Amino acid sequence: MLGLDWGTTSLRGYLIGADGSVLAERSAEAGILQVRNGAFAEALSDLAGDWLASDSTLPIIASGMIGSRQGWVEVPYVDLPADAGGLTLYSHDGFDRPIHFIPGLAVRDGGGVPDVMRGEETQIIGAGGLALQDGLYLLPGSHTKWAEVKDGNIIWFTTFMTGELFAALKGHTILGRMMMGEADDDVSFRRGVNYGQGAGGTLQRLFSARTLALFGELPETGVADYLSGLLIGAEIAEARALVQNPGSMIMIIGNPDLSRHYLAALSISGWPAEIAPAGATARGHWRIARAAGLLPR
């Protein structure tokens, strides 16, 4: 089978064997946003032809922002509880064979303010080993989601704009100005962290960036770095007072060096946590799609 992985700013595709493992892969700047005029037939021949072209019976099956308003098709969102099996599959025949197209998740708060994921899903149903796993699961970037299993369901997640905040802290704000360099600081990171997570409110400890710097109590090398860690560490503290089993081992998933920096942070916060197998993803399709029938079991 044919996965794609088919988000904002990049395509990837999977070929995929019978028993899930990856005999290919393949990627290319061709997210939703590079696509114009809705040339999503076209974006999907370049990347992946040829194998198409191999075998006229090749199931495809794509998950991410493809599936969103701005994407091929609108996908409707799944409520919650969802497992592999309770994502009914959008077929969709805009191509020269039908595409299945994995549906998002939406669940609502205790206010009753929507939150939704698409993509994060097909990962957290890869990342396990043979099954998905009772537990939590972070997924890191600029919009980081904490999502929690039970009973082999997703019941619950949550986002964080993390990664997003920083850079436009870093790239639009006074902030910005005081950093200097690219260089890793561990020291500058384990304070952000422990500072973040503290008392108090993360809209005032901002300023610290700055302020620290001023003073010359923080290199401007580990501004950067700081600030970092300072916005994860907040992000933990609310993350700890939002699942219902604080504490718990957490799988984080996710690019590597990003999932090694909340590694770092959840170990200075006390809380136990390991990096998942690499692809996540493409297991995800094949999970996905063994369970709506689209392979052989």
The other form holds:
There are 2 protein chains.
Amino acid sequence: MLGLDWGTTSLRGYLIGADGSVLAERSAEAGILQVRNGAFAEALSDLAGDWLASDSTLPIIASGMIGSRQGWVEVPYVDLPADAGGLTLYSHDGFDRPIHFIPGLAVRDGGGVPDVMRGEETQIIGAGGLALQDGLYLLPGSHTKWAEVKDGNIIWFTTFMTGELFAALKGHTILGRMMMGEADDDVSFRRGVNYGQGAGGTLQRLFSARTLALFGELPETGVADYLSGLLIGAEIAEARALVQNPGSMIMIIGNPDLSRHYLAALSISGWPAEIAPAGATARGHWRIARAAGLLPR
Amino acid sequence: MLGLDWGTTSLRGYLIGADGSVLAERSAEAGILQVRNGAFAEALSDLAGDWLASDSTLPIIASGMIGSRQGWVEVPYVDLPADAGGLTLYSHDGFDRPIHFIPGLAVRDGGGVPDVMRGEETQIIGAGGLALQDGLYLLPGSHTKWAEVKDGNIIWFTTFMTGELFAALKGHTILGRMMMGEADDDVSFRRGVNYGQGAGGTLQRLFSARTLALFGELPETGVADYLSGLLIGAEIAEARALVQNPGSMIMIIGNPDLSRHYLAALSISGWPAEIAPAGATARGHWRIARAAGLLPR
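The form predicted in complex with another copy of the chain is what I need now, so please give it after the form predicted on its own.
Everything in the complex follows now, all chains and molecules, and the chain you saw is the first one.
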């Protein structure tokens, strides 16, 4: 089968064997923001035309923002709880064979405010070495997702804009003007995490990244790490109050650098966590395709 | 006397009579970021050379970022508690007569993290119609200050980067891309305030400005007002947990539009507030100059 991880800024294709192993992998700068005039079929042929030509029955499954309003087709969100089998695929015929889009997920909080994900559901489902395990899942990024799995179903998730907020504060506020490079300063990062996760308010704490540097109590080379720690620490404190089982093991799925940052912050917070094995997305494609009966069993 | 309100982006001069009334007022785009090569004396002469020439004994007092490391001279911060008389002026001789700089204030929270203000202390001291009144003071802006006055002294303050945070989120994140103009949408603003001040975490709530619009549950013309309300509501909730006397009357000092926004948000929160009479800065200059014995009594 061909699994497509098709996001806002990139397209990645996995050629996946019947047993779930990844036989080959390719990527292109063909995210939905880069493809012009809806030429998604052409982008797919450019990426994987030879694979598709060699087997006219090769199933195609796709996850990510390709199923959003700005993508190839808009696939409605699925409500929680959801497992691999609950993600009813949306088949689209605008290609030489059906493309099976994996729907994103939607959830509402107690006040009715919605939250959404597209693509992360596939990573969560593929995260564990075996089947989807109960517990907490953390997907760090511009829009970091926290999700909770119970009885094999995703039962809750939420979004923290921590990554995008950090970039905006760094690039476009006085806090960024205090920063002199990024030194990977563990001491400043730890200090930020501790201050960020304490009782009290996050908005009020942001200015400390300026005042501590102003008073010479934080090295200018550590301001970026301090602010990053402060935001991640605050995120962890907020998440602790939101999840059903605070303190239970967290599986982190994401790029290695960012995952290690979160692992360090969680360790400072005394919250057990581990980094998921690589290959979650392709494994998610395969599990969802199998649950949908797209593959021989 | 001549009172100078000399900030980062502008210079304002007040010619003040012996009774504290403002006789004339001028401003120039001569903030400390605009003045080149430390030519502060020239900028002052450009603004008020004729006033100064007409009275060689006219006292000069200055407040704001002009007393910071990037200003004319760096004036050390004064610790709390402080009143008009406690702000020992820093006299500088780099002009045809001494310039009396009003020091900024510094405070540390329970964990020793510092906070600072430069200029706002003068506005607080000049805010009331009569002498400095006990109560809460709110100075909205890029860096909004909250301060508490007791027994005629400023005993506490803190900084929320709410204005700068809003601008960064609007200008440089996905939330800004959801915004279609600013409609002065009171309903969306109120909704944001209510959601922002509720129990729970601010970081987690930011994404609602995207998802509500995505689901058509918030008009795109209201997203900016919603986000502004959400941040101000969160700020009010954090401040409530920080001040000694939550719920006591707040005096708002600032530009009229922003002051009205905060007044509306505080009203939604059930917190009494009023907008200070205009002229707080010049009145502060006069009161501090009088307390320092610069004026005939």
